[in-house]
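There is one chain below, alone, in structure tokens, taken in the form predicted on its own.
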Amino acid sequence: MTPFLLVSRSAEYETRLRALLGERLAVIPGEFLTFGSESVVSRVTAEPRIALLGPVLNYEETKGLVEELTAQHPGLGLIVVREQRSDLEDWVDELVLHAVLSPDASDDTTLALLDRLADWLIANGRAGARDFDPPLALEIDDMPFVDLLDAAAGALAQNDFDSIADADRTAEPETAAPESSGPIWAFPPLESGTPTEAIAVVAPKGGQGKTTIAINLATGLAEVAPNSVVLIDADLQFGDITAALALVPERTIVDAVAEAANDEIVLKTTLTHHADGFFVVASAPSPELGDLVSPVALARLIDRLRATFRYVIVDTTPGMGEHALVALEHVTDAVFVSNMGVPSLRAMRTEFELLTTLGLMPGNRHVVVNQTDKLSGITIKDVENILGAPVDVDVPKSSAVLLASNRGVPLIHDDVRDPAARAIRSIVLRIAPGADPKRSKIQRRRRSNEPE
């Protein structure tokens, strides 16, 4: 008998739960969610009584699992395994759950919660006493978990956010074009007089989350200017935008600045298209080839792309090297990214002073503090005092960022309700106030690299 089911991407949590429940636990790796929640549920061979969902599952995935599991297994007890975060209340309000359990909860607390939920299912006729043999015998007094049993007795009302997942189910499936028919997208003409904007994303050091911001900025701007956004990976030594987006480019920035690319048509063939409606100029395939791209060539590439695209985004090399300075000289906006580390913040202040002295500070400056954490020892006010400048956007630390990156999906389209995704969306709105589509339009589309 396997009354317990776990769907999770955490091998560590799976090992721990197996040690607690032994043969009474069935496990389906969260990687199967690539094929959809239906694929996960179809692998449930027994009749589970309690399902634990998480950790490392996003809202859309959890919602799909809840709907599929409750449809196939009425009366199932549902527990979300998730850390305490600011958006947890939204999950509780909008998903039909019985309890929320921290992945860091002790073994005693975990077993006690399972015991209490099992008792409740039995008392309400949703399970039999023998379903959980051997019984869990731990005491359950004073358990530190979020108890939602009463609230889950009836179905919770659904709201507008349901349309995010519903859109995927109700939309007619797209028919894949034959390989020989060419791309299904086209370069939209840039109307005469339309202002074009170039945005440099810069950071004083590596590891600040600069590339994540650049990718999601391109994704958000493409919602208002489909196929008229291009993202240049100008980190010529170790750029990884195509890896983060699961793209396999045929050509790179080395081809884009070559003499042959002086022809506009040839230049466009050096771009790699992403399913979310923007283009990428891939970084050099090796540091040696990256050295062939001169600062002058990068400046010229930015200017040429501005003549064709509504938005040009440049993900620069960390620091204030010659290529980064040239990029800042040829853009309208700059997004400065730093984490809450004091060394990084001081380096950013030095950057501000240098750019002001050189007269290279773009007209529109956006200061982003990434991976903010209340346990960091400093506040946003402290950050502003160190920078000598106000913070425009603070992006909270979130495991959803790494999850989206590992899956090759922009965060703002992967987990739209995550606090980090919402914060990054506000950066997009600073550049383009109209980039605030209805939530029903923000949905995870099946990527070309995902199995059908």
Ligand SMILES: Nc1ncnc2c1ncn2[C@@H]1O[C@H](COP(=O)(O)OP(=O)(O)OP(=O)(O)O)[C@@H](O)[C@H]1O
Given for the second form:
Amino acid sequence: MTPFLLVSRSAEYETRLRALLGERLAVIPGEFLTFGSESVVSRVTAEPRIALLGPVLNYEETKGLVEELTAQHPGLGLIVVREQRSDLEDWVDELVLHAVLSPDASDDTTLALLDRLADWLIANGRAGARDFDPPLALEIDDMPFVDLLDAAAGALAQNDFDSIADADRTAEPETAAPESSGPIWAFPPLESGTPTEAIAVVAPKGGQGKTTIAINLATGLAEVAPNSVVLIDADLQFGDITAALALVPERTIVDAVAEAANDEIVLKTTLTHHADGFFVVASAPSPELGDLVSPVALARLIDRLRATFRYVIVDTTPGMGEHALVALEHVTDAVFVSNMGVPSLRAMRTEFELLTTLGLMPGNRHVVVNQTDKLSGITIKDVENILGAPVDVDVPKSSAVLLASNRGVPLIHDDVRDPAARAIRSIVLRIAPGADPKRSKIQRRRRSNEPE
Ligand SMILES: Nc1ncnc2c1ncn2[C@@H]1O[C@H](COP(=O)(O)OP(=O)(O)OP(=O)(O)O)[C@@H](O)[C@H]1O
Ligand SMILES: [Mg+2]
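Alt. form predicted in complex with this ligand, vs. the form predicted on its own above:
Below is the whole assembly, all chains and molecules, this chain first.
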């Protein structure tokens, strides 16, 4: 049975809820809302009993989903997952919801709310007693929220769940002010003398796969050094790492290089955490602000982060602009990415020659040919001849790459068996030879629209 349905744009929240509910949860990425709420609802395969909507869905999207879902599944219990904001009351007034849940609510609070709503649905003939089997794992002895539940129960009895049961309105301090709190993640201290590595991902032309590779390198290296990996989005004008990871950054590279960030603690608060165990320095919120980040400031940021993190990965703007050159000067490794197009390969050869002349070729060079395809008309041997250098890794073209990016999940955790994911893992192994791909505990997740 999959009685629970989540429609959300937060990969982090999805991971959390999946850990709580396992196979009982079906997930439809919020990205499908681009095609309208009908597109999401048409992907619902099983008969859900409770739908959680959010986080990171706007009012219109939530409204559309509530309408479509209740039309298709009349008995459905509806929970909106959203922070306590001033406009929440309007949502509650206008949408027919059964509960509001803070995305920062503890696991116990979340389970308690789901349990309570499940009981109510059963008692009111909207769901069968077996629909939620096996019951949610609630440890009664470990329920610090009993009072809270009692308070919510009062509200439920009064409103018969036809209105709102906000299980978190009186919840623990951690849910009271999620926005004002700084990062709660521990940065494992680097032992003195631990070698740190910085890796720039570069390409002479745009659209070759730099960002895809940078994200998955960070993900793979985070398995080796959890929470000791930072990924800098140094594509200053059009960086898209947070979009590809469904992260909503509070601060960006502009804050990270600002005067105030001279303080180590302030610098750390400018990072955005990803649930797979790494941090992101988000790109500037606009191209104009991105222009304010000088090459010298970028170099300094790389050096400072190397003092704290085991691995620093830098995703760059295409070409050999000042920022890319300065990044190459401050890293130990460079991953050069090109597709199989002859113009891109020729440009990469020119780039090698230029870097060698300038003395800027980093100590470790990894040549990656991306989106390889048997139908391209040239072979890897031809590629090597054009480049004048051996190809280290060949990443095949795969539709799983775009799918993972649209889902906001790193490819190597979204589809572990995909050939492109395996190839990218081999880049991780070149940088961290001790990394064992089998150590990845995260198995390929079933996509919500696949049959069970
Ligand atoms: N191996 C692959 N198979 C299929 N599609 C891929 C592969 N690698 C990358 N792509 C797709 O190619 C497009 C460009 O990839 P990506 O954004 O990673 O490149 P980029 O070099 O960072 O681009 P930009 O120069 O614009 O920053 C994306 O739509 C991505 O999904
Ligand atoms: Mg990019």
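Take the two forms, superpose them, and find the largest set of C-alpha atoms that agree within 1.5 Å; that set is the rigid core. Keep in mind that this is a model prediction, so the values were computed, not measured. Positions refer to the first chain, counted from 1.
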Fitting the rigid core first, would the Cα of residue 399 be found 2 Å or more away between the two forms?
no
By the 2 angstroms cut-off, has the C-alpha of residue 410 moved between the two forms once the rigid core is superposed?
no
So with the core overlaid, does the Cα of residue 228 end up 2 Å or more away between the two forms?
no
On a rigid core superposition, how far has the CA of residue 71 moved between the two forms, in Å, if you could check?
27.9
